[in-house]
Amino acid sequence: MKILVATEKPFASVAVKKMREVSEQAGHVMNLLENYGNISDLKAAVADADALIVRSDPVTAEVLDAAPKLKIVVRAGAGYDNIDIATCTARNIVVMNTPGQNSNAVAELAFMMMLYQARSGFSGRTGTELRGKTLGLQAFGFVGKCMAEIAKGFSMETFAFDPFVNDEIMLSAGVKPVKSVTELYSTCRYVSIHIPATEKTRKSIGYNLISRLPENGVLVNTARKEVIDEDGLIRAFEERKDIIYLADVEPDCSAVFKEKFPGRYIFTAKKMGAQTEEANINAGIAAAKQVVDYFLTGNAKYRVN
């Protein structure tokens, strides 16, 4: 079979490599399509490919109308809102995700975001501890577990929402349950958002939530940009001196908070939460191995759709 990796964000090489090594061991042959430029590129690349291994790349219906022959699409990492599901179930292609793969890293750059604006961005400026602070964790799956272990060595006091996970295992975890994600953002300095990108989510945190941030809060987005309703940031941004908001990526209205909101965001220029060495070979190989897996035996545990 022919397994496409299609990254437009390259894996680091030892990642490639090792992904090459699990699909040539099983018989495959792997090609690479890095750095692309444009949606052209993957349309000739995926044409005779059975497998494709994404991360963001978009996998819209006008790429998956150029490859006939695909059977599997595996989405190197969590988020799978990159890929045309409909589409891909419609023509009885299987999506996978990678989940857990990368979060680590995520979570990392979180605290990274975090602890940059608490220190004032290096200025020379006064800056502030995370020791004692509170840390609300919107969702507590593999990114917020992280999110936990991590900030119970700066000793922050930790709470969760997450409707789909029972009080019992955040306790285990030290972590402190709240009833609505409206208690979370009221009490909570810091609020770390790690709900996925879906047609329930988008939107879905805008001025009602950011507005009751507490003093001084920092609201944390390594998730996706498009759950945040930008209006609704703006209209509390203009309303609240005081709060800040860290973003990997840039949001659609980055312009605004140049020219408005100065020394109180920082935006990744790229997605970058999950651009470590180790998630890309833990992601990667996950990938290649479903991939490999499913087409010898029909292992369908990570699909999505």
Ligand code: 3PG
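Counterpart to the form predicted together with 3-phosphoglyceric acid, namely the form predicted on its own:
Shown next is a single chain and nothing more.
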């Protein structure tokens, strides 16, 4: 089988080396397409591929049209909204992600932004401490669990809302479960978002939730910008002069924030959650192993379609 690794943002060289070893030891051929600047390059490379591994690269219907042999696509990371799931499903192409490989990197970034904001951006102005503050986790998956572990070191009081996770799992991690997302936002000074972007979650976080944050509340988004209702976000910021927004992706309304809300936000230059050497390596190797295992045994444990 031919496995194509196509990444505009390349994997670390050590990850590529290990991915090639995993592929070739299983009898497959791994081809590499990095730093490509045109979709035509991707279409040409994927023409004879049986498997495709990507990072944030768009796998559109146009790309899939150029890949008649494709059997599996693996997104090296958690989010997979860059892949045309419907077209893959219609063509019996398996789509997987690699959950958990980037979790610690995302959690550390969330805390970095929280600390930077709490200390007034290292401006010399008096800041605050995280110790003893309330932290709310909107979803308690891989990243949420890492967040909870880090929060222990800061002696934060941690709450979580996740209708898909049993209370016992949260309690065993030292986290207090709440019964609704509104309770989470009403209770916690810091609320950190870890939900995927789906039809149900897109624009689900807006004025009604954000305006419930306690005094000096901070909303932290290392998930996807699409889960935020930006009109509602702006309205909440106009009515509340005390709330802060920290995001690992610049929102579409960033110009409004720059004009109206200076000093009340932090936006990373590009999505940085998984941008560590460790996460890069872990996700790439996991993707290669999942492809090999699928061809060998049919294991589709992390299938998302």
